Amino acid sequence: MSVNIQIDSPIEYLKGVGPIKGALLKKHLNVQVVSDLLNYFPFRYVDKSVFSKVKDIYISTEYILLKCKISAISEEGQGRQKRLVALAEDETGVVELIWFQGANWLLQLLQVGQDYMIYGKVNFVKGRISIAHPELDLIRDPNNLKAQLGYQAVYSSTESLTAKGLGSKGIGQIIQNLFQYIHHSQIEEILPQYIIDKFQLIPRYDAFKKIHLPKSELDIIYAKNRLKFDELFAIQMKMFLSKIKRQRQSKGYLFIQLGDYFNDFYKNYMPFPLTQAQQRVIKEIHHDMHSSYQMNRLLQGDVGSGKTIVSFLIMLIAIGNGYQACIMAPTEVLATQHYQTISGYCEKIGLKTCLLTSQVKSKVRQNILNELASGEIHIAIGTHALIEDPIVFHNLGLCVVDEQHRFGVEQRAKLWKKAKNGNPHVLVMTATPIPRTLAMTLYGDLDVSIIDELPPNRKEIKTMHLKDIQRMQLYNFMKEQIEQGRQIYFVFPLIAESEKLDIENLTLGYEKLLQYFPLPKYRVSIVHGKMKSASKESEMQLFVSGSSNIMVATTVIEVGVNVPNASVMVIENAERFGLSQLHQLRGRVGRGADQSYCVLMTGNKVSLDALKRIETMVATNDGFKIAEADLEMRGPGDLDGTKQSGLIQLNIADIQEDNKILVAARNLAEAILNKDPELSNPLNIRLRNQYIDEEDNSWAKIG
């Protein structure tokens, strides 16, 4: 009985699949339908366009592929060192062929006297050229070679795939019976034909049965082009179209002026002259607000270029047009020092403040939720505490959202929900820097500012690496800078994963640390996130103080804590951080107008990935330069901060070797939605059926 496979057919139903292989595709690869398969796509191919010679192989040859005829099989060895080793010829010498494994089955199936395509891994052993478990395909047709021949994909499998026959050959198989039954007509076109005319794009079917079964390079360049155009083009659309419909269904607050709180504090009391880059993002931020439309912002800045001033000069604007405004931080370090910077500033110009986190408690957190519900708070700093069911704003209409990235879309939305009467306005700020192909995949949806400019009295920080057999030489600079009355950041990593054993690390490193800075000359405090609350705000206000000379800590310090003093910051066993998370640590000093250092400790060995990082962060001090470079050796999926890059789960393009591709697919998206936003035209029909009818999706209108 023959099958009417479709597109959207369960996968047992393909030939070669049946229920048994179908379950174990579903489980291990996710691949529940054919279009699945068909999406599944190979991460390599083997070039078996051209057969070598055996002559042609060479002490540095690693694959070959030849035409050879099997000359004798035998079995040698005994147990476990029992292996099938058969002898292939050509006019020009033999290889042996070795298999460890499956003798008896090959046994079976080698014919002596018969020609073979071998393709597989050359190794010399004793002077002899031989290739272990090679690929075999007995040559049917000697005079019809080519059909035999071309480029082979290679297909991630597991090893329990593998033994049920389901390994890189075993779904290559299927996916060529797949296309005996998939034509044209089942795959959709989904781009306007001007598009595909305009960048030369292949058939979207062609480029599904090219990717998999390419008959030359020319093939795979061209149905990559295709399908990652494809790919990049529906994450900008998508993105664009979030944005217009979030524009028409959410309307903002109108902020026309920018009020008698905000002039009384620039004229009179601001701490220090904006630089250009704060004085744009301003202007930026302010006529999104008094717009019609609610904005929704990315305020990216790097470590120590005024991203708090900025907002907080923003939170003056929608008090000074009658409403609150609030900041929501991820730890209750950061909103701490959020409130000591604002609630100093704010006392100033008579506006009233609370801190908000799980410490607040009973009577004082009661006081907070009153005044908040008659307005009497104007601005409101915390944690999640924020977004708590009895929490009540009179008249919320801006949240600032700082390192957004480590809050979930539905805790900001809840955020955004305390608003009465409308949509606040929002801003979220992070102080990672993203790179610019990074941040128009991940947040093309949201309008960018950036600071990409330091306050004009800062000192590049001088950043060195030593290794343990240095350390004096570490000792002996720390108390050359606690002489000149420095004080140091001494940290140590905090993996979840071995966090027993690297407490006891920093313990350790702790108690070395007291042998060689002693009472009572030197004072070094200790903080870490297993510590009693009050231990830790004990430790860290000795050191804020200016009581201790060193802090030793875990990456608690890695946000929140602002010491102008600080100006040497050690990082030990720096070759197991990310470079993100080693260049927002070296953003905690560098705070005042004293020359900083930035140390970074390794052991006497350490990896050339971990080599390389610590070299980029030697040699520059640029955020946006070490996020470029973190995102060419780590991939974006994996960057600190962008770990919700699930948001975009990329099947075949990539963001770095793409960038021409992506950069292309995003101006087109935008200039065919400037022209026709509800895409009427005719000419984009297919993008119509593809991008507008599709179903709500409820969490887009969410920064």
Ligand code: ADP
The other form holds:
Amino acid sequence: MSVNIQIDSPIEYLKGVGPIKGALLKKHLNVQVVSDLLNYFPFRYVDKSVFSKVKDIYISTEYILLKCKISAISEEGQGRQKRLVALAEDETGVVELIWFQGANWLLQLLQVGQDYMIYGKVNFVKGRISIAHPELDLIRDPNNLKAQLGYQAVYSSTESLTAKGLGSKGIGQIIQNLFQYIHHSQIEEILPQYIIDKFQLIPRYDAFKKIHLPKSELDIIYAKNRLKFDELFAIQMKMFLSKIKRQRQSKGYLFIQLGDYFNDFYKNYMPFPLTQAQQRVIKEIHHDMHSSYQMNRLLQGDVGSGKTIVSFLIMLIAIGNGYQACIMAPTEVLATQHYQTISGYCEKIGLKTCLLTSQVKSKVRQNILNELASGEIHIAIGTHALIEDPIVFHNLGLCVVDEQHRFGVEQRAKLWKKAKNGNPHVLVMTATPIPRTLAMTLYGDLDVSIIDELPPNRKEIKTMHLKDIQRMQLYNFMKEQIEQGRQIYFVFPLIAESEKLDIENLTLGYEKLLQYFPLPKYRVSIVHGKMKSASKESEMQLFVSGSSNIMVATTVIEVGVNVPNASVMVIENAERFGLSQLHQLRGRVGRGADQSYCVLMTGNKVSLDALKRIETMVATNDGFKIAEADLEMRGPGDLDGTKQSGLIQLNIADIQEDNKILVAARNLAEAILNKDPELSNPLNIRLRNQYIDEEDNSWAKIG
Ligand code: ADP
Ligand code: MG
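Switching forms now, from the form predicted alone to the form predicted in complex with this ligand, please provide the structure.
Everything in the complex follows now, all chains and molecules, and the chain you saw is the first one.
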């Protein structure tokens, strides 16, 4: 075995790994090279720092570490009852060790008369103390027990890995071996000394060693502190650097004037007066667009706060300055609805629009592509089809991305390539209110505008929770509302893994509803993702025009759809939805002048977690409170879409728990880069090495 192991050596070169285990580690844990393994942190520890005596075991003892001699081994029982029993004793008493599997190799391995370290969960069986499937370690050197004691790291693994010797213990063993080969000099220090001193951090090498092989509780604390700091600091550095880069490299298109289109529309065709908040954000955005740097702004506003009109007015400014604009939506349904609204506005002031989704084919599509390239079309509305490769704009100056939490970073990057010289301004809109600390981490490089006011005359949506046994109550309520001329959304969950089942569930629910709401008195429409585009469209249209009373749907209506007369939202299997999704769905109602309702239907039994979510929904309409509660209950990693969108993946830090470190890291990164944006100060050489690409000095290292 070669001992020339480097931080980037493939994992299979390590002692105890080899090609088979190496392939498993790659496949299941995405551990490819040595440094991946070093960064595969334990998720908890067991305290094996002191031995107890058998006589110290009480009825309430849970886990225990003993030093005992094995005094007897025997196989007991028959067939499925068969088990291996060993007696282990110290000078104060005896415990029974029991194994239900693996008897054969244990028989070979265990040596009567030898001392072992024994760790496991204590049971009392028929008055005897027993430990089932204990961990056993032969005591190698009784005079140097210290070497075997300490805190033992526990790693997450899977059943199939454990079966192949890569359970927590197996992984721990490999990592322990690894530290025989990896030395101080191989784990480079990445922080300047003045930062290490300032925050009293331990050296990086020590941190890695202690996180995997701690000797004490303090070791764990220091190690975590250091590694969390590194992680959060790196994120903040990258964000500030990308901000500086953007501001320097890509001169933004200048939208100096509001332009004729804006003025014409604003004076003559506004469908309603803007709220204060809408006016304010338009000013903020316009300010960005004539400040000569390229805008990257997040427009945050609760569902129904009126982001569409804001984005439309901003697009008019772009066009008034001689550019094209586009708006991208996450679903076809939403793109279509935007198209209807926006093309309606545009007709009045003589602008040309198009709808471009993957459904638009052949001739029509070619025509659109031609007109986008020639500049004939002013505003393009569509799905991600808009950023597919063959599409060329004449001069795209602004791109609005609606409901960004469905759009990944990659798509954003593709967008940059759509403009010929320079980058278009980007306005990202989202109804998912992102709590401050999370926003700081996720969108640190974006500027943020917030619409914190709903249009006037909106009433609180009354939310209630009904269980299956109260279903008749639900139907009666729905009938009442329909009598009064209201329309109803009836939503079923759709979860990708079991899509087929979900569609069946939806269809069944639809048929059941038809029994209670039969033709010709009632009309029920249905929309789901697996339907043909044309029938989806016509069913949708039935509801939008008011001809159908109930729209049965999956979460395709989750974002953006706007039917002011629909004032009731029924959510089936509400226990299967996350909080922010429930809030998004509820936001589909409450748009007209009438009192709106949201009914959360669940089974008769609901888990405690689900109940908490539902109670939160019943208690508040405030999207911000809901986002905070969501973050608290699920952790930021689960926050709808942040994981999938690949914006950020934290390995060790926790946004909630480590808020203090985050803020410190952020302030530090900002202060350093304000003073030394090129990182040319010799004191910052380690940072320069990591973050700045010397060859073209263009921050190429950052993504
Ligand atoms: P969201 O922010 O969720 O995208 P929309 O832009 O779809 O919200 O707007 C929701 C509804 O509110 C729409 O029917 C829109 O016409 C209406 N609306 C927006 N702004 C105002 C306003 N200032 N006054 C009255 N109604 C408004
Ligand atoms: Mg919207």
